[in-house]
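Presented below, as structure tokens, is a lone chain in the form predicted alone.
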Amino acid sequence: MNTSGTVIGIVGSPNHDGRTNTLISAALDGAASTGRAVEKIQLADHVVDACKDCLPWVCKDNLKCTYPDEAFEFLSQKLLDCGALILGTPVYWWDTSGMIKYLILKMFRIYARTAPLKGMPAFGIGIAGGTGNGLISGLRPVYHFFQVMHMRAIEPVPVTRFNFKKATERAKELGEQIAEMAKQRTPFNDLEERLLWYDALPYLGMSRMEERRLLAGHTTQALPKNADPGIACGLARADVLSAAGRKLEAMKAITQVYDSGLEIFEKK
């Protein structure tokens, strides 16, 4: 394996010029500012075939797919050779894009047991660009991939159109950080250390209510200065209800804040 040090950014969206591309580009700009070589790959140009889950299971020993798949051969070699990975996905119906899932499943099938990417720095970006729903749940499969492959991931960047500017700036900062980490891989000593590392990452352990509150918070922060202050105050009310164990009422209060904020945001 040739760890060239190149930081790879994969745009896991069918839209070459959409928000996912903008975020990956920002992260790669951050990496490039450290002097690292960077490369952006549009996954839409290299769509992996579905894994056939074939038996006997020989790909784990041969370290290649039994069936011809030029896209997977190209992408897997890029991953094996790179110094760090930035993986960006749009969020569809609270979930990761299908193109990324096809890539992940084949990587699991062939490389999970040998873990050739162990210690490689990585981070994921998820953009829930419509309603904003799934800004965390859409990232979890990406971080499951990092964990299973023994990669040393840093914090994710959950994005909506309401916090897009700030998230783009954060993606650039993390791109710089991951480029510095690429100087030397730091594999985990054992399974327990790896599991605790991923447990400590922000956002990923959020409940559905916490995820929705985060979304409502982003929505209210994007409101104009002359917006009704009572909208944001609704989040404080939701917190009080939640602390009192009145979860359903709290969730409804969060939704009311989100709906009110969204209505104003879309009129801007």
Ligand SMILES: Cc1cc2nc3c(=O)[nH]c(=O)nc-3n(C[C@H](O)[C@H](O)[C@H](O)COP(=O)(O)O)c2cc1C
Second form
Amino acid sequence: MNTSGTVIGIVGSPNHDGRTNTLISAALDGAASTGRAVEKIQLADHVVDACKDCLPWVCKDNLKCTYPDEAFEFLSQKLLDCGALILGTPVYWWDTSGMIKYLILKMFRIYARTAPLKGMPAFGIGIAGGTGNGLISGLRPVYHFFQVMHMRAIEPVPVTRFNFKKATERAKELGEQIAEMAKQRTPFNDLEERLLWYDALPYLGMSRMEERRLLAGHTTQALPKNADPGIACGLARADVLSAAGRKLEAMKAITQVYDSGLEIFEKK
Ligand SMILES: Cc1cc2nc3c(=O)[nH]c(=O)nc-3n(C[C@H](O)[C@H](O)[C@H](O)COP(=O)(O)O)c2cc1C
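Right, the form predicted alone is done; let's see the coordinates for the form predicted in complex with the named molecule.
Whole complex next, starting from this chain.
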């Protein structure tokens, strides 16, 4: 088991220089600050083919895709050899990028049974750089990957345009944290422990309403100091409505806060 390898950061966006790249770079800076070797991989340079779900299912035994796929060979070897993983995805339609999903699905098909990444520290970064919708749902497939592969993932970094600076700082802190964790892998003792670990991670279990409230909260935190304090108070009103079981009204109150916050943000 490799416990001393490089921390790799995968930029799961077709844009080499976009926001995902900025966030992954910050996380790798954090990891590098501990003295650990880091490597950034641009997924756009290594696009994995779709798994063909071919039968007989030999790849789970010979641990090799039956079809030639240089990108997968390159990436899977990097994953097998590394000490920790940071996986960054742009959020597309409230979901993880297709390039990442193709990588994940092939990893599942070949390695889910043997789980060679067990105990590997990891975290995911999801940037919902448009409306901000999907800031959590876009991260879920990434954490599903970590969970199925028995990896020891720590909290995700959900990012929007509204919390970008703070999230970049958080990515750096977590990069430092997983670099430290990479010194000693700690695999889960059993399935139950693993499932509970993942249940305890923040953000991922949020309902759609909670996710939308988080997003609206991002917009209020980005408000200028002279903004109408009534905007942020709308979130407290939404909470009261929600607690009273008036869910639809609560959701609408959240949307109102989001719309007001967005309008001011875009004028800045
Ligand atoms: C096909 C597509 C779908 C998108 N869907 C969403 C979305 O659901 N929510 C959101 O906030 N942004 C969405 N965006 C915007 C991207 O998240 C945003 O451009 C992000 O910065 C992309 O990351 P990058 O800068 O690393 O390329 C979408 C962009 C594209 C191209």
